[in-house]
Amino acid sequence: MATLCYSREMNEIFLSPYNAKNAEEKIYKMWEDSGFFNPDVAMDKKVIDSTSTPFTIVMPPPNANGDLHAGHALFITLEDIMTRFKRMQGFKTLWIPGADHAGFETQVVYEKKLEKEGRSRFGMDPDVLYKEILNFTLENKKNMESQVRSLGASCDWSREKFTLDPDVVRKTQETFVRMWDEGIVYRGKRTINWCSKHQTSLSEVETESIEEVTPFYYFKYGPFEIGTVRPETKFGDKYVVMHPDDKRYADYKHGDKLTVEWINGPIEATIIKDPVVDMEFGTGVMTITPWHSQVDFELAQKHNLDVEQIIDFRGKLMPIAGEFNGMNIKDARPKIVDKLKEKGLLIKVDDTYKNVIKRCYKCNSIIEPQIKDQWFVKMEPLAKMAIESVDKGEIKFIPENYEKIFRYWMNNTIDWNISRQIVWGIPIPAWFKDGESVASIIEPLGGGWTRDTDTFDTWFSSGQWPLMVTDFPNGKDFNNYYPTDVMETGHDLIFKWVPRMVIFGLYLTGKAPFHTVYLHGLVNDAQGKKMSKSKGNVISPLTLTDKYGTDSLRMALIIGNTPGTDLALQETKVKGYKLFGNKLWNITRFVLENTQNFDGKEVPLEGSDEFYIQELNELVENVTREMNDFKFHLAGEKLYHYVWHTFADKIIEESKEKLKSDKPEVVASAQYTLRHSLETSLKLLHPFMPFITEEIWTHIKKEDENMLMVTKWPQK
């Protein structure tokens, strides 16, 4: 126990309130002085011992291109109470910061100030706009990393990366020509998402499939009726697919042709018998866009057929339209259709069709199913090895029911689409000549190689960072931190980048890069609704710690607050926990006020004071165990109520009649309950709200005792 001392000085520091602006950036500096967030250092200074058992937390690299959001408020939060803990505990612990150049969202970003500049990246040197964007980057990326500290995030900063780091770039790169050289890397031209506005191809989950009414067209095609949403792709439509089994069309045979009107006017169908119609839908009979649908495309494949592209990459109809050449396709649709129903070729429109539209992730666009020369990751076997490192109970999830959709996503895995047409990323380390690709970090022996323009899509860089942060293969840190232990993060990222850190894992290393997921909900608004520029409710955690301080932010974002579950961030749940802290405070100043002349030792207790004691001791033992199971909503809960009704309204209250007592050991007693209750309230508190903690522990600690955060952990 910590010999308090009291004096007037410290008097009159209580007596004000505290004033969080005031205290957290001393507080901060002081922490990152100390050198203890580094364990290296933690351990040269025999703070932690050098056989401690390691723990390592990877930050999911914020987007070094913008002001933090409430997201990131809450990981930062979540992360930072794990490592706290931990540290107290004893651990070797290592939480390991970074950024992300973030590809294709920071170029968005970046082109929507070209445009309010009145300038496109279109036309403009790649080298230049590169320049540009990596200047725009660093510099907010100090800025991002300014308001990480603020947060209170005790991260190791002298391990700080960021993803386009030169062995970053260069460990990205040997990893796609190790998959080249192993086959699990291929070109091929293959349908891909593109989006005409950025044009650039997008993988599965850079996009969002969205349920909207669409017109349904019914036409007639020679003697049969077809239904499609899209009749700006029908104009090299010249196979008609129908089920072999379907005995409404059993008088047709495969590969039979016939003439039919059509748009432009008569084509030459051919009849193409296949299973995959669905016979219960619609007519039970089809026509087939293989350049523009993934399913048309397979079918072509499937039957050697001719592929033809019908819309060009900015989304304009191309010569095979005959008059509606050059048109953009949302303009040409109303007229092509009039132009078939002039023709007697429309039978009928259903206005209530509800139809799954694929659109850009971030400028809404509709997607169009293009055929282009792209590479391609082989996920099946890669996908395989994640599977069995769940099965064999490597990976936990929290929530458990995340295990489902990680399983999921596995089992239903298509090859992945690296390649993006954008500027700002990692260059595809590829080479071409003469028809022919090879993956290489320098040019092919012989010369005449033209190297690819292509960047990798930024899962593929972000999805090896717990290799890249941990200095994989040969590294210290590799060697004593990995496999890490956390990979805390957003569940929307369940399909998107955890996936892809435990491929890359599995398959460079044989272990995956982290025993535990733990998956965060989104932070909405106060009536729970998602926040958006566009909807004006946006709310900054910067302007919550301004008004409230940093504390009540992270205790506001924690209680009530389970895994995987959305949280509605009311402002005066913040204002509320703001009175906590000012609560702790006075608790303090009554403590200090009554125990000026106890030295600190143990004494035997009287009366309530040995149930209180014991009531503390366990509330050390479930928080203990809250936190060691991740359930930190709970632990911090527990310990608001019994700060706030078991230590100031019994405790304090009960204490002053004993203070005033005129036995000398009823009055050590109060005084051992106060002070005890005191200090161990400020160690479990301290992984929640850790400025205000590590402020009052400043004023109470002797002066050869260390800061609180690396504090033993109380012990029941």
Contents of the next structure:
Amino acid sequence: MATLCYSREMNEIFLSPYNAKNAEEKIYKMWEDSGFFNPDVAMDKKVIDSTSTPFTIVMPPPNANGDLHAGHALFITLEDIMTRFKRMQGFKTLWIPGADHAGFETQVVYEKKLEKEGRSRFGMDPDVLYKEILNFTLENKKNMESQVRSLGASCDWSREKFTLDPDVVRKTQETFVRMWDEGIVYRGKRTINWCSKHQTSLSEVETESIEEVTPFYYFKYGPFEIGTVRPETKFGDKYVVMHPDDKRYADYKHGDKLTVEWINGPIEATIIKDPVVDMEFGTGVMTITPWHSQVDFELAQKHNLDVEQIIDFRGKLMPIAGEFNGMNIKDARPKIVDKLKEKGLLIKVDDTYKNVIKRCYKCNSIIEPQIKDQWFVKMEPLAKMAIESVDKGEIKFIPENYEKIFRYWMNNTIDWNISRQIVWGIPIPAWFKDGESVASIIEPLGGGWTRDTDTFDTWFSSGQWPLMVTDFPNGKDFNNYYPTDVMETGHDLIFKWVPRMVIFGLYLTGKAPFHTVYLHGLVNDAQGKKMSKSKGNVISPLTLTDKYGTDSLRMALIIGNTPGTDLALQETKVKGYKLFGNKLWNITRFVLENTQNFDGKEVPLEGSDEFYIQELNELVENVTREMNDFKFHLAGEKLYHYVWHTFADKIIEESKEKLKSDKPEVVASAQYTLRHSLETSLKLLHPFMPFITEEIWTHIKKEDENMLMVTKWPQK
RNA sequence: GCGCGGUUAGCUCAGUUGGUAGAGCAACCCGUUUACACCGGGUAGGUCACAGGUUCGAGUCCUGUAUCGCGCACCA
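What I would like now is the form predicted in complex with the RNA, since the data block earlier showed the form predicted on its own; can you produce it?
Once more the chain from above appears, this time first in line as the rest of the complex follows.
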């Protein structure tokens, strides 16, 4: 028979303050050894009813290329709170961890490392480079995993997946081939975003559009005046475009040819009339450079115009530039302007012109639009499915306003370039021969095919992540846990990742991969400024957990932090929750010292005890409701308040008198109230502060009780 | 240019369906007679950005303005 009998020895640990460092590693090991992170084990050991409803979260796989940052700590805490809450409520709870090879991101990190060592990826054997990055990534993966553990994540490590696991690679390639077979993927020669430094194309989300003040030059072009910010692209400009309704140029007819003096001598120009020209802008006349501008390229296709490359893929001018051949565009620009000025073709320069320039989101290089054969995904039909799913209410967003942003993006899709000219990624299974392109895992019949050397955009595979980790299409987990429940991730991924997961889920299975998208904000520094290495204001979560314990950081990240809103992480706040942990620790000490002979059985409540038990019931009800509504900031704050200002300040203070009473029923009632309040508080706090609550629990639980992590969530 | 969000106490932020404004930290005063000084008790501090409107009643709903932040964007 299980009885409570608190001995002196058991209390001794509570005589000194809570030592997070000593407790955390031991507690995490106990959890992991129990196997309860894995719902199958929990069911086998009868901790969870095998008929219960599943609750699944897929962890956004952290990049295996460095240390965890504060944002990771936030998402791990949020997802762990959801997971622990549902697990205690008896759901068949599964949180699946992962690690991301993070294609371009990691390659950039590794290239920086090479640079420091005086090496370069260019000229390296691709296989050697790949192996080096793989080793680097696998080493970092271990580091990342141990940091995720240290934050208390109760995820099922037995199911962990890496985005380069062989089955992930194979399935990603199969999806590509299927999309090709079904006409969703095509090979196209189109304008792409080219980073001349990284020597790869990039998708729209991998570029940043930055507004800059750039000199705007007006040049004389025959009888016309044209404006440009990019004189260096103008060598091949032999089409001059104006609006068909523009009366100023009514004398010129579409197709008219005239000879004009230009940079390197006379050039034959052709008049093109097209309504794409804005008559209000500048002089209403423009020349075009189809190879290096998407608008111009579309115009060229429409009118079947010549398309000529001016700038090569290293960002240098080509032979068409004549004397400027081989020059870097940055150096060439002023020289070209000088030459035009000497020739009397420069009319004026506007130094106040604001222009939006696309840059590489990693190295800040100017993105050069180039024409290149790449693999594209047709976005429109896929986006349509995603919008329909949201229309039907199959996917909800927290906070709600992100639904609008999601819809906006889905309604304005551009076909997705999934080819990357880097080695670090999943190879695109495609073959070329005599201008023909075929998607196929194995070489097509006939022989003589050349394999595509490009790799996939990392989002092409991570977009399928919920399917990969549940072992789509026939795995046991896929049947049991797909669709998953909540996708919790940063609001910055509302474009990059969330839509792609929705699209792939719907495309491959007909079902959205999750019903709730919870988006957290960025974690900023104490002043609310974005953390960055260059500003030197980066706060490492590991430094804070070292100093104050993991539970304290978790509380500081959750309380007062509403979904979608950025958070200013202040060390004093973390410190404050360390004090709270200590408070809880000392409450336990008091309760233990004063309930030594108490058997734990329910007794009739005397005096204010009834009121306090009632208040506790209301707390349980409120906290449970708020947790169900994803309002963890409110639930956490209520718990903090209850424990400190009701439990400690009132229940304990008043109990001091009651415990001295000579009426045994008054003493018993007070003891029951103390013990019940403590146990309930620990259970409610466990998802937020798993370590300290579990540590206390091991000292107060009955012999036949299991660890707190799998103890039943309190009910009113 | 278009879109989204914020503007509440010195600082960082909460405030669920409209009902006389809250927390933490900081400040000030008092207190170490045993759970905790990693503490307790108390004090002070806000025309809820501004202007209108709806309402018996608005921090909360509507309109507009200002301002900060973020996102998107093929005007050469």
